[in-house]
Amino acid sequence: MAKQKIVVLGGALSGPTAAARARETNADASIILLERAEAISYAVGGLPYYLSGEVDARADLAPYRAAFFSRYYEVDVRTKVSVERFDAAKRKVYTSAGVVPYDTLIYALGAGSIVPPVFGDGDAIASNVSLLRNPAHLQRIDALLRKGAQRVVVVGGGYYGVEAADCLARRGCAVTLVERGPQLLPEFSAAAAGQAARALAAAGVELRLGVGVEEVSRKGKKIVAVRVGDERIDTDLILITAGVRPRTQIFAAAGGELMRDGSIHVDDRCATNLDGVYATSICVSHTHAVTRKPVWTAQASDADKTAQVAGENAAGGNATLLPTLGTAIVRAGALQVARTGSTELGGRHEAAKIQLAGHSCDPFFRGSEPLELTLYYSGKSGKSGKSGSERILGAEVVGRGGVDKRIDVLATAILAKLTLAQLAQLDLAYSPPYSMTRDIVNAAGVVATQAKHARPWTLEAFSQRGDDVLVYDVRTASQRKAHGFAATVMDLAKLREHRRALRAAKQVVFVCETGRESYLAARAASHMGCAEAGYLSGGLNALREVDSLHT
């Protein structure tokens, strides 16, 4: 009997990911990896943190090196081969060494990165301008470091032009980072993103936001500096983080289908539309666990997930793609930002939000650290209708510590389809230097199924509220002082003083620094028989983040 023939196409991180995965699942095999590169899977995201001397030598960023995976797991590794075209009904890809047949074939070609067409193409790109996608543009950074260049711009401000801005300022470089959005990291909401931004300017980076680069001034090969707006800034080093599109072209030409965003939607097999076809790596995209439609993250972690099911199911196996939630964190400055889930209110589920403050471990502890959480949520009660029986539909967790943890619990309370009231009662570790007895993710769940009896305003239906609604500022007297705010004092000790007013009053907000005392009074003045209660979600602390965007 015949082997059964597994070509895989691309070796950056799915393909080799891919390739072992198909010899652990069929030992018989023959499996050959076509790469258009020397090396073969490195660490994409681990690239920057060589340059802010976090890694300490290129060498660990790919460690392992088409012999091992020849010797190793008996893969054909063929590497500066080009591949040109495949034939799916003939099952033969076409390369610049000859021609390769498949029984089964694995599409790993990744995405390209997205060059602004400022800085030309091809042969036209100055000597001092550079991707950060491969470890051989890392070579090329490093060596120009090494050689003098210390005034970097970046161009592009999503997560990793972000990261190369923050390990380029940590290795001490004066760096510019340059975003055509009005925001960096898009994903994100503007309140997160705008923490981060004021992060990286407190870690020494230039932000220049709104506005693109619209000119270049070049000596000999180099390109000396860059006009953005009105502005010249002189530069020894351009980085080109603009973003990336899925390398489907060749999918497409042999009759596969694109999404719009020219990603391959692949099913929970990583099958695509092609018989015998499978696609894994930042070229695809599958469905999100809450919305259920197709969506394209283009992170690594998605990428290794769908090369285990893909490599597995093209050698004979039986795997299921999970779906995903796009969850991502990354580092600006002293912060860290991370999110998962759907943060966007409306659709298809009438989603509310709450935002907490609290702590990374016990603030008796040396080494606390603030943190903030936005907690995104069902507006209805599941099928038993009782309060907290809503669904957890997506998060944002900022802070300088614990950050990691937190979102990482989300992530699983909402794929493993969590309530509130559960999240509540979640049992996580405590000791004082890692939480608190009561963790911010659990303190999530216990305001939000609080809802009904101590309303969270949210941030835009705080700004827009009629006349009539109440607004009471229950924080001491040294916060007020700090931070002027127009509305009525009153001492939260004392709230019960206020019964009667506040049972005549048909809607009340109550105001503090970070949102919690005006939970608690909010819940105090429901029991008490007013009508709306409710309270500031994230506190003034929020409110202040959000106007300092617009200043």
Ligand SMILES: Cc1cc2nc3c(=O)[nH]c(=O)nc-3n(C[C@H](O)[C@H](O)[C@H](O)COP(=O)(O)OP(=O)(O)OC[C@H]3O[C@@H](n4cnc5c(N)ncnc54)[C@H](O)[C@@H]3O)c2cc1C
The other form holds:
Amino acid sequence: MAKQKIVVLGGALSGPTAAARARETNADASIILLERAEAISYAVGGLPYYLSGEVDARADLAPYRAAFFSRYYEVDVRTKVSVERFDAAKRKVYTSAGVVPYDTLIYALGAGSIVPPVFGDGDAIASNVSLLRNPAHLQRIDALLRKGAQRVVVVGGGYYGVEAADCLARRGCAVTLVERGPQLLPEFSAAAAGQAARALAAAGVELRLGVGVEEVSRKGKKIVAVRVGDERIDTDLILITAGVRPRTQIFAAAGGELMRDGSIHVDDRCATNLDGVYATSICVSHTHAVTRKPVWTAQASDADKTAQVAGENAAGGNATLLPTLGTAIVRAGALQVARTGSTELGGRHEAAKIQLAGHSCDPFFRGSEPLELTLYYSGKSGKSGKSGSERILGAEVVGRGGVDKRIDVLATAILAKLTLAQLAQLDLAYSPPYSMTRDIVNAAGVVATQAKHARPWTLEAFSQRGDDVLVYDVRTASQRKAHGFAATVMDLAKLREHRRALRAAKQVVFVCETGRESYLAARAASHMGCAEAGYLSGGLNALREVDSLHT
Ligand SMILES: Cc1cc2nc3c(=O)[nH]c(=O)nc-3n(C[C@H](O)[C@H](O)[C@H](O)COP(=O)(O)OP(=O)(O)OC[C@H]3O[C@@H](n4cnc5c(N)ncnc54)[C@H](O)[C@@H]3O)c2cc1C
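Could you please show the structure of the form predicted together with the named molecule, as a counterpart to the form predicted alone just displayed?
Below is the whole assembly, all chains and molecules, this chain first.
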């Protein structure tokens, strides 16, 4: 029987992963990988960290060269070969080096960078302007920096613009980050993005938000300055990280169907509408675990999963793709910000949110860092109708340590369809240097479950409360002495004596150090007939701690 011919288009990250999985699935197949560049299989995500000096050698980012794939995976890697088109009916790929027939095709051509028109295109761009997408870009940037480039303008404040700015500031460059949109990191809430912006600024990055590069000044082959609003910024090096667009023209020309955003919507086998054609890489969208709608994330972590499934199925296997959550984490100065799932309020799930503050590990342990967690959960009870049977929908975590672990637990909880009560009970590892007996993730389950009985005020809402909101401090005298706070003092034991005032009040917020006594007070006040009794989630302790994450 003739060997199955599998052809993989694209060799950055997803293509080689798919080719390797195809080989693991089918030992006999003939596998050909076509890539127009010279390098294949490199850690794109690691590129900024070479610039900051946190990766020792450029070669560490590309350990698996073409020879490795040929030898260990018996993949016929053909670099410097440009794919021009393919014919899905004839099952042939047309390239700059001739025609390559296939039985199954894996489309992994990724996404192309968006370059704002003000920079021109092709050779007109300038010798000191670069993207940061591959080893060749990295080499070029590194050479310019070694020759003395010091003032860097980063254009675009998404994940990779923020990472690049952060890493270049660590290297000692004078960095200005220009973002046309109103905030950095558009996937995040304005509050978390604002925290990231302040942390970047504290790390020395100059930020220009809500304005784009409107004009460039050239000298010879270089751009020596950019105009941003009324300001002229002199520069030695410009990095363009202004977003990507799915590279799907070749797929569409073969009759492939595209989503409105230009991505290829794959099913849970990574199959496309074209017979025998599977797709992976940062040009595909697939089902979101919470919204159930197709979503294009352009993230390596997601691309890796579609690559495994596309590779296995193209080789005759039977792999199924899990839905995505858009889980992501980014470092901005001293801060880590992370997200997962759906962070929309309202909608089909009647989503609600609570926000709470905690610590990366026991606060008595030196090195403990404040953490802030926003949990989005369904306002609808589960089938049992019990309190706590509501599902978790999404989360954002911000802090200076331990953010990665919390967001990953929450991502797993969402995919496993855990309820709030189960989140509260989750048996997580505890030892003082690493966590707390009741981790902030558990605490989020508790607070969200209790939200039905008394409204937990987020730190954000509390800071912006109106004058008509009555604030009662239910702390002990010694706690009040240790940390002053302007509010009406109320002895928890004498709450009932204030029944009349509480009934008459429109909105009441109780505060204590941790949020526990104030929750009890709010619950009791509700029972007494207070129309809207709430408490400060995380307490004044959290307010003080989290203040340091916001400044
Ligand atoms: C600086 C940076 C940092 C990142 N950090 C992270 C991170 O921390 N976490 C995360 O999850 N994601 C991260 N990403 C996202 C992700 O890692 C990258 O986008 C990665 O490049 C995705 O690889 P890919 O193979 O899916 O697509 P692409 O990188 O777009 O690769 C497609 C390949 O196809 C080739 N190609 C295109 N057209 C043709 C053609 N006609 N013929 C032949 N070959 C062709 C291209 O040369 C390219 O090699 C980062 C991205 C960047 C740029």
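From a predicted model like this one, the values you see are computed outputs, not experimental measurements. Residue numbers count along the first chain shown, from 1.
The listed options are G255, H453, K147, D234, and the one placed at a hinge of the rigid-part motion between the two forms is H453.
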